[in-house]
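For reference, the chain that follows is the form predicted on its own, supplied as structure tokens.
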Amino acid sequence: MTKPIIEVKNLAKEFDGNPVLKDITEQVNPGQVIVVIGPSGSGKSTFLRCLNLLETPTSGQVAFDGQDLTTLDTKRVNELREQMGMVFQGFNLFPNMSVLENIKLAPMKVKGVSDADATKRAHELLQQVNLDDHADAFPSSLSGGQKQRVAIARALAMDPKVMLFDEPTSALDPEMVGEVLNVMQDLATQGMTMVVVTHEMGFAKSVADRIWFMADGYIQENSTPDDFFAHPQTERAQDFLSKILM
């Protein structure tokens, strides 16, 4: 039987005494694409940030590759975090570095990869996201969609086992959303394990293995895209879908 790559048990998170996540228990298997959807303010981004301990859970366990991150020291958490690529809403590129330099930085600094090997890998990744002709450009000259594709390439440069996406298209103009989703779709096709928080329902329908519907701090439904969109079980999900699929 396949061992889960991520296992969450009784996860809870409070901010100033206010519960944001309440007793979540779920797992992600290697190669799965999990899409987390739900109303704004339901705790989706907080949940995603707990998976690599960018947010420290108030209680519960978060295991990655069999190791409970909540019990480990900072050094070990950082080592495991290298295996979890993360792409944020904002692109977080270094403005004073070229696209190529942005992608090479972490493998060289963190993993000790040589300049030549890092350069070769960066070009391969830029080809994968259709941006190799922008290798020497600086972030300020790129569109939002291009910046986000560079951010994805940069996360992939560490050869992660899992990719976490926190609403990667929400800051983009509508016509740039497709180019980012296409790259993510390619990753899914290649077998990358992904947990994606998004409002893009078309992507959720066509790419997800499982939909986790989150509201009021809970994952209220965990089902296939077909089942979720055709037969939502909870009133909360029915209400959510009626508003977005009008």
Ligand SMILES: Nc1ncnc2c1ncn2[C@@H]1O[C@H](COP(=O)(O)OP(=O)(O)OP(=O)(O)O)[C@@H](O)[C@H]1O
Contents of the next structure:
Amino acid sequence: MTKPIIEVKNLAKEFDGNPVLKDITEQVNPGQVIVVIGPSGSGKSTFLRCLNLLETPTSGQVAFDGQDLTTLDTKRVNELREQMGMVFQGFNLFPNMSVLENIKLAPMKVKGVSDADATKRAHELLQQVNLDDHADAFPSSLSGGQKQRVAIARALAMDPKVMLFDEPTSALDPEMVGEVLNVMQDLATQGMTMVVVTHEMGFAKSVADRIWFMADGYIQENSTPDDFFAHPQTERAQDFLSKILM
Amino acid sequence: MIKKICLGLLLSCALLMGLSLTTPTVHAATDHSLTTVQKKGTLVMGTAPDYPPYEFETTIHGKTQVVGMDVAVGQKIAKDLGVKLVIKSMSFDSLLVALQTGKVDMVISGMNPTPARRKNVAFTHTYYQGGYSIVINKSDQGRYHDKDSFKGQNLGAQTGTTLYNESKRQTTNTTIKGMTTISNLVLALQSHKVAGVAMEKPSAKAYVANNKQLVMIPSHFNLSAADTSTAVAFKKGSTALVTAANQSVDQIKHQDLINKNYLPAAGQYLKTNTVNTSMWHYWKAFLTGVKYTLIITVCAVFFGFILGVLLALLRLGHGSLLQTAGRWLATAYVEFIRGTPMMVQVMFVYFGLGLIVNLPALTSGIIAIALNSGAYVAEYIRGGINSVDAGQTEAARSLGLSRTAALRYVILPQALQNIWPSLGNEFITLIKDSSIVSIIGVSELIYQSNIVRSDTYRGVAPIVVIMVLYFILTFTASRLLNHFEKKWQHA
Ligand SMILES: Nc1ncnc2c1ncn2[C@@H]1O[C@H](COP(=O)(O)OP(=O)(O)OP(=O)(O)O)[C@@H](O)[C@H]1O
Ligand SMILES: [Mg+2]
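I would like to compare: after the form predicted on its own, may I see the structure of the form predicted together with the ligand?
Let's see the whole complex now, leading with the same chain.
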């Protein structure tokens, strides 16, 4: 059996005494695509942010590549964090930099890659997301779908081993959802390990290896898409599916 | 000359108290005052050169110099001691403090050896016995005869002076109008805001000689000799120096040098000055003012900005005990600076820190304004940082940037862009507020304009000139800032 790349053990997180994640133990194997679904406010974003320690867990362990992040010092956490790319619902592009500069910043400042190499790689990635002709544009001049594709390219520039997506298409106009999902699908095909929070059930069905259903601070179900959509086990999941599939 | 006693005294008292608290008092047993001066070869004279013919600035061969009868007295003392005279200009209020803190060796500024002052400094014998006159408009000649003819009228006198207090006490039914400089009072006289201005006889003579619209009348104030005589002030305890200076002073008195030589010589400068009172004649003085105003502003903005960034970062820190302490300190600093007047801060840096390190006035001014500006800039920057969406930090951190790198490459550039207009305003405010350092004798625009005003007896023209100059400075600055703002806001 392959060694899991992410291992979560008894993860709990509370905000000011208010428990959001209660006790989560799961693992992600290399190459797997996990889709996390669940009702709004159930803690999906919090869970994702605990994986790269943007949020510090209240208790439990989050191991990446066999190393428990919660025990490491800030410097090591920074180093491991760069191996987990993250894409946000709100894009979070740096508005004061051009598309190219957005992508080059981290490789140059964190990894010390030369300007020339970073530029070359940035253009490759922009081609991959079909935006090379916008390299010198500023984020404010891009459409939502273009912004999100730049954000994906920016995360990929650090050559991460895992990509985390937090509702990457929720802020997009419907006609732009497809272009972003396509890029994500391509990534999955290339073997990228991905944890995706989304409400796009079509994507979940066709791309996910596993569905994690989260509610009330727990992963209530962990199953294949076929099983999950055909035979949800818990009442919470049945309830949730009946609402969104209506 | 009787000048502002109150503020000067207060300051010197405060500083003396500070002195006796911080330094063990060395008693007069060993008095090195004379040998110290002789060893360094210079005698530093403090004076407030806005009071012709006692002391005033004039342009000699294109260079601004302090001249007047007091300067002649100072030169005589220095010469008799065999040392070189160095003149340090500052506002009258600051003179005694400068003496206490060792910024100057002696003060000659038409200063009256009043009992109150004697408590804090040592005076030589008096070198001049003045008196008081009242200057009125020529058109009112015959209407006013002395201090008692101003019933129901306004009489002007310099605020904080003995003369001001005595004018109040010794007149009835007369409103005493106070202003800080004689030149402003004369301006008020000419625009009929006051009916007369009480001032020292030599000054009155100078004003009348140079302005045909004015005449002088006797004052008939009842004053003691101490209130009308002038003497040289030294630091308390420097007996040897005072004794040596007394020899020069006695000679001056015996030979009547003041009336025979010094006053006529000073009058000479006054005459040449009134010949050419065009503001163009003083372009160099104004240029110096512009230069120093810019130097002070640019340096203060530069260091204030650095300080502001540091303070803002400290205020945003949280977590460890050290960071909490830092945040607390920075908050206290910002609150304290914003809660005290800049003028007091300037005086504190110049005189207060002067007890530890002897900083030149310009440096002190820059430091004080930078310290002040830093507090305000810190608040702008803190606001700027808070205005940047939290998602920006998260995105940067998720890419592996450290907290510092995220701040430096992602957050601060955006914060600065957001607060650029506020920073620009701060810069423009500082161009104007830097005028406060004129009180410690830095020759920026206000200071220079005061000099020109007392030099030419023209009240309004120099004000108009510096108004225009300030406007040119601030307008150019705001255009430049706008230009950069546009260039920056490409996004
Ligand atoms: N920084 C925070 N401080 C306090 N409470 C928080 C914080 N972040 C999240 N929460 C709370 O934790 C709960 C879960 O939030 P989270 O954003 O993880 O939910 P979600 O499943 O991602 O919801 P959505 O589908 O709306 O994005 C919510 O009740 C939220 O109010
Ligand atoms: Mg969420």
